[in-house]
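Single chain ahead, written as structure tokens, the form predicted alone.
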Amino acid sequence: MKNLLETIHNRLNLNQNNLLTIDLFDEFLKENGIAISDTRIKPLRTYIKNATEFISLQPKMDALYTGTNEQFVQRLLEKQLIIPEFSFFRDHITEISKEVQSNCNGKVADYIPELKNIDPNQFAVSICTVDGQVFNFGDHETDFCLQSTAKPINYAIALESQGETYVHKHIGREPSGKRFNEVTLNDQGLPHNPLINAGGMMCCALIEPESSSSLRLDTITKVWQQLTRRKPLVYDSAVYKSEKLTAHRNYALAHLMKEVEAFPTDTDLEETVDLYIKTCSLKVNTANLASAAAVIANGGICPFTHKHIFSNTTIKDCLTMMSFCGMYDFSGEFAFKVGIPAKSGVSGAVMLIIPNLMGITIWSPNLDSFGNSVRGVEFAHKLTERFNFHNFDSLIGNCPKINPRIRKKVSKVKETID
């Protein structure tokens, strides 16, 4: 990389006589949404932190960056990341988050005893772009259980291992129009889709069915570790036990599927339900889940490691399901008004995917009558009222909403929306 430090000096309005301090550089990273812990920037930070003069650093830096990370650093310095004016975008997200935080409607899930003990006032928003730009608001380091936000990933793992044709021999592709835990199947005797409880259990049955339950859980957990970059990633034993003791409806669904031979041959019903509940009990925080959402937004590639975790085809199928089945029996209204692929869970999490741009996670335990986070749904509405993130905003000529993908700044939000 040529003239790396000169480029940094120019970007920070310094000259060669000014010492490039780590504080100045870290402020530059923050302005552009890059965490100082980002491994892609770590070598550069280390050399700047240890620098005593400008000119001696350059030869070492020229040899340090090659390949993908070199391209990332160059794009960062040239303000060519996917959200070029990240601080401007961050200010708008902060404003929306503060507006939503005042909404105290809804109530925590009480049909799982352990969940009803959660503090309903907790609230967090995390964003991760396909370039690894991050923003966190509120209780973003507080753990919660995935619950149904695990379902898209279980579906993706099943697709990767078994293929779309085989998976959909056992799972339908239509919204159910009913409660997520309704004891019902479609006209073919299959779960309506993979994102409700029956479909979630079926996906678990399709993941490495020849392996033991512990090995199958290990496979799922390892995928989540790659998605979230969190190790170890474990399930909450208290929530698992609480949910297992009260899983009568899920067992009823499983027995119904067993009776009509919806499961693959030799499926162990008890192991399948157990695996399903353990995946729902996996612990993450919003920053972790936003990282996973960014992988989906990025076509299956992790923005930080550049590892191809899922195929493009798997992500396409997963996003299609999330677009019209991800918000329980509120999915149609959500698709119409918000227009973003999403998945919610009764722990209060909502995962939003804006393809080729970013993943967003909101967590707030108070739920509405559909089982979706009240604040999460309100945040999603306000987000697409302000930004051109709806799937079909591109069809509107001279769309008045903000497009954060371009450098042009807008001074006032009210001037950009009706």
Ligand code: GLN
Contents of the next structure:
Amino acid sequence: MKNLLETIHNRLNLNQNNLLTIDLFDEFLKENGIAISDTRIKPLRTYIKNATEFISLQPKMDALYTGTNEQFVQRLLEKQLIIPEFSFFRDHITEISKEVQSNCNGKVADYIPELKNIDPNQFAVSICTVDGQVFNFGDHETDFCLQSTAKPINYAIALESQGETYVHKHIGREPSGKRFNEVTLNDQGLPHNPLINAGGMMCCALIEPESSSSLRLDTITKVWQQLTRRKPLVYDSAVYKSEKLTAHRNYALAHLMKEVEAFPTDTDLEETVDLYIKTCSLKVNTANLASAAAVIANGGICPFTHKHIFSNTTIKDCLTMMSFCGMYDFSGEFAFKVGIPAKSGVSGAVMLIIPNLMGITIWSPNLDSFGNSVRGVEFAHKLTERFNFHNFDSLIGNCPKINPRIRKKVSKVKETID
Ligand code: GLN
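Right, the form predicted alone is done; let's see the coordinates for the form predicted together with the named molecule.
First the chain shown before, then all remaining chains and molecules of the complex.
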């Protein structure tokens, strides 16, 4: 492998004195969507930052940036990251975000009293690609509760620990066609799917049922810490208490499931509902959630640490479910028009997954009649109107939509082949 510094010198537009300055390097990172705190480049960045003179190209200097992910930096320098023209893509996302921000329709969820206090004007969009290229718009540092966006992860944890066959002995795989908290089960007396409330509670019942409730929450929280690289990651006790005091529907559903013996024997109903509400109350911001979404888009592997958090078969199941059940009883219309696996929550969060490409999260508390974020849904529509992200866009010859995965020059060649 070529000396990294030499490649950097060759690739970057250095200043008139041929100096590689930290400002130039940071500008280059920004242009490519790489955060300056990204651990994959951190030792190299610190080295460049501390170098006051022309940086020697001595190979022995390599020792000074040990810990840098050289392969990643090489790809970054060669413009081989998954979105090569990241600033071009970012400009489009900014444009869509601004358009969507002017939509003030909908209203915040009020059946959980604490959620009524949220400022409905807040809005954030975050992106994280499978190569860890990030972009944030708006209130991306403000925390909100996961609510139903916790469900795909609870499902994935249940799948990893119990296996698909066992999990689906207790949960169906069909859209319900009903509201997310409807007190109803399928013909077999099971939750219709893992992404509505009944299924969400069932997944909680299947996660380490033999452990204490605090250990079970700990297991789920640790997965979220790995997905988001945020520590500590805690639940919002005000939202938790507020939901717990008013969770009559969820209790009704849990009692119904208990009555028809949908739960595994020995399931503690109270503990299950409590764990479910705590997972819904976990606090994140859009940047955190986009990072989690990118792990899903990347087949279960964290783009930053390369740690295998979920197996690819778990992710395949999870994405399949998100494709037709993630947006409640708007899921069919969403799959038709937008065509991206997604999950929403009543806090106003929407998580979009574009497999092998990126995770996108939108947070805006005003909801439509289905319980989906109004701006989140509009953003998703505008996104796939502009980019070829719909599941089946690849079937359209000469698709007029933008494909940000390839460089513009390459895209021209492809067009003529098409
Ligand atoms: N905690 C909420 C509930 O159980 C989650 C629902 C949602 O986000 N759709 O009602």
